[in-house]
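Encoded as structure tokens, the following chain is the form predicted alone, with no partner shown.
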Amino acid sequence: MKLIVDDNKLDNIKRKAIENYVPILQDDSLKLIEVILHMIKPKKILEIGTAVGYSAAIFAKYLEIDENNKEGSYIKTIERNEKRFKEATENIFTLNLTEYIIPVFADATEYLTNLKEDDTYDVIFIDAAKGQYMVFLNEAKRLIKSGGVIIADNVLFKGRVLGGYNEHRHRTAVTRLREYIDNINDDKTLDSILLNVGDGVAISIVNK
């Protein structure tokens, strides 16, 4: 069974986010991720960085759900910005997805280290503080199932990561994103690819 999500309501959420300069998934990146989710048919997704719930709502379309959701398929999504968390919660309610999307108000760097759901998730999507991507990756490898997929968005950071960028303002984020890319390429438990789609999407298949 596939969830039906109201596209008109989704479009309104997207439009409002853009008008208020809330960063949401770019269309090209979203299309790529939708193809991946369609192929995987995930039952459990972890999203690090909710924003206003736009991406989680779209991901919900691809959850593999049995009759009456007896197996408990869901998306858990983490957001540390209180204003955005409240808006995301309202959007999830408006879309009638409260049974399938679990919003968590927390700092993911702290929350994930205490999350006891090892080998639980089919897909983990990272789209939060760029300077913490290595923290998120290390926790994601623990929490994801073998054969699962870790997807990280914005890994090229508007061209700064693969260029010679060294300005102080974004230096830490750029350095950590470079570490992230080096790590997924060197880690023998990951089969990874970096795609120049949107602002850069890194895809890693986990082989524990």
The other form holds:
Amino acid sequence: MKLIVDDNKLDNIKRKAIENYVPILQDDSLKLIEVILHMIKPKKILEIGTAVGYSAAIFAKYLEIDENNKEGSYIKTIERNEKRFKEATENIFTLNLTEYIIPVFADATEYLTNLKEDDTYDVIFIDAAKGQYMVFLNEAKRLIKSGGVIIADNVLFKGRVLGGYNEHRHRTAVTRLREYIDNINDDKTLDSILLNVGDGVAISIVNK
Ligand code: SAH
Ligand code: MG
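Next up, can you give the form predicted in complex with S-adenosyl-L-homocysteine (SAH) of this protein, since the form predicted alone came first?
Shown next: the complete complex, the earlier chain at its head.
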């Protein structure tokens, strides 16, 4: 069974997010991820960076739900900004997705360390502070199912990551994103591709 999510309500959430400069997934990156989710048919998705719940609500359309075990399918999504977390919680309620999307109010760098290896995910989506991508990647490697997929948004950071950017302002973020790309390319347990879609999307298939 698949969920039906109200497209008009989604459009409203999207419009409001854009008006308020909330950095939701760009249309082309979102489409790419939708295609991947359509093929994977995930039961459990972990999202790092909820914002107002827009991407999580769209991912919910692609959850594979077993009629006899509905509790086995869900999206857990983490947000550290209280205002956004509250808005996400409201949006999830408005969309009737409270059974399938679990918003967590926490800093993901702390929260993830408390998740145990028996709580693994089919898909982990990283879309939060760029300076923490290596922390997220290491936790994602631990929490992904074998055969699962780790997806990261904004890995090219407006062209800064592959260009010669070395200014003080974004140096940590750019350095961490370069490390992220090197790591997913070097790690023998990952099959990765980096796509110049939206702000840069990295996809890694994990073979544990
Ligand atoms: N995935 C969302 C957009 C997320 S924007 C969508 O496409 O709809 C990134 C969000 O990550 C921001 O709201 C920011 O507050 C949150 N964030 C950044 N670092 C975080 C961290 N360490 N833990 C939890 N949330 C974080
Ligand atoms: Mg993003």
